[in-house]
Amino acid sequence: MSLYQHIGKGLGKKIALLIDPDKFRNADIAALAEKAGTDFLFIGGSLISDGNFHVCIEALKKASRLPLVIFPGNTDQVDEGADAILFLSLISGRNAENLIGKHVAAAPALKKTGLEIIPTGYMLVDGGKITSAIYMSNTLPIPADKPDIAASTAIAGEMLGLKMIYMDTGSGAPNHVSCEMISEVKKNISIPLVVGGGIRTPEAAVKVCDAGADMIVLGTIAEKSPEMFVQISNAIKTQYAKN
């Protein structure tokens, strides 16, 4: 079974954790995240400032057995060293590079390594703040409050081809995105649902889970409260161990 089937396939929700290079300092939290029961560890940001990606990379798949996934923020962050590459589009925003521009300079080394490439439609949601994802890009967020145009815009990316809709309020936002929000969406598509940024608590986990995310993507938590961190995916866990 390919990563892209785990994911939307089998029971329960599942659980990543996302890990920026530039703050990495030692593999503990990798194996932390296994034991916890996460299902991913994905790695990449907004920056890389200090040539880290690949020492990172070892390091975590060293510390893990876990699948390992790029969630890239730029061309350069791409190493065969890991599992998988979402392939984001941003879906959200009107940039062209950061729709198809990026995509086609990367395209042929990507082409030439052993990654699953996992097309995925990204979509930043206002979470309250300006985040270092919104900055980079260069675009503005959907609307916390618009529900009807991200669920048109999920649907857009299904019809182009998109295996994965990703929907995200960026590292240390406020807010995750809306119930309300996540709701209209995946009752509007038929590709897995993921959702981060902004999920600090057990309880609204199970909400974000509950309101349709098939997986919940962990970060600024892990590193500011481990023990949070474990008590989030143990709650997801638990509650979706039969569902």
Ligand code: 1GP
Given for the second form:
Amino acid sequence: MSLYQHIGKGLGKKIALLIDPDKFRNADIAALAEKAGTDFLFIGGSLISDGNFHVCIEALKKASRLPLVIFPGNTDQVDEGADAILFLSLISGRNAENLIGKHVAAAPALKKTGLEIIPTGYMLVDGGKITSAIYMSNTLPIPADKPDIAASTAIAGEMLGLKMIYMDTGSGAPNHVSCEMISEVKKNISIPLVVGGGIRTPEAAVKVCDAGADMIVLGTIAEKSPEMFVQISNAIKTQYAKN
Ligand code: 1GP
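Got the form predicted on its own; could you also share the form predicted in complex with ligand 1GP?
Let us now look at the entire complex, which starts with that chain.
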């Protein structure tokens, strides 16, 4: 079964732990995540300045058996040591480079790798501050109080053939995507919905999942408090039967 099929399979909600190579110190968090029932490791960053992408991937692969998915911030974040890559088209923005330009540049090399390609409609949503993803992509996020714009964007993404929608307020955002926006998007699409950015408590994670997220992405909270990350994972795994 492909990783993509695994994301959409069953009623259980999925959890991905996002590793930022710039903040990576050791792979202990990957082993902890595996024990806590995390489903995927994501790796990537809007800008990698001093982290070593390849070294991180090797260390994470050694430390756990979790599937490793690249969540690329740029075309240089391609590495065959991972299992899959989110082929992200930033459909909330109007920057041609992030909609199709970088994809054309990366496609020939990507085709030669064994990576599973997961075509993903990536939507940045205002989460209360300008995050690195918003700044680096040079795009405007969808206003937090416009679920109709989010839904229309996601519908268009599905109609274009994208296989997954990822709504994100960006790493370290004060707010996660609102439940109203998540449920509006969810009821309008039939592909899996991933939600990330600003999820820091078990209560928030459960609310986001109840609203319709099939998978949540946690990053900052795991860097700041691995204990809280485990609590969130436990809350999700207890609340939703996995099958
Ligand atoms: C960012 O969705 C991820 O792209 C995770 O966000 O770091 O705020 O958890 P946080």
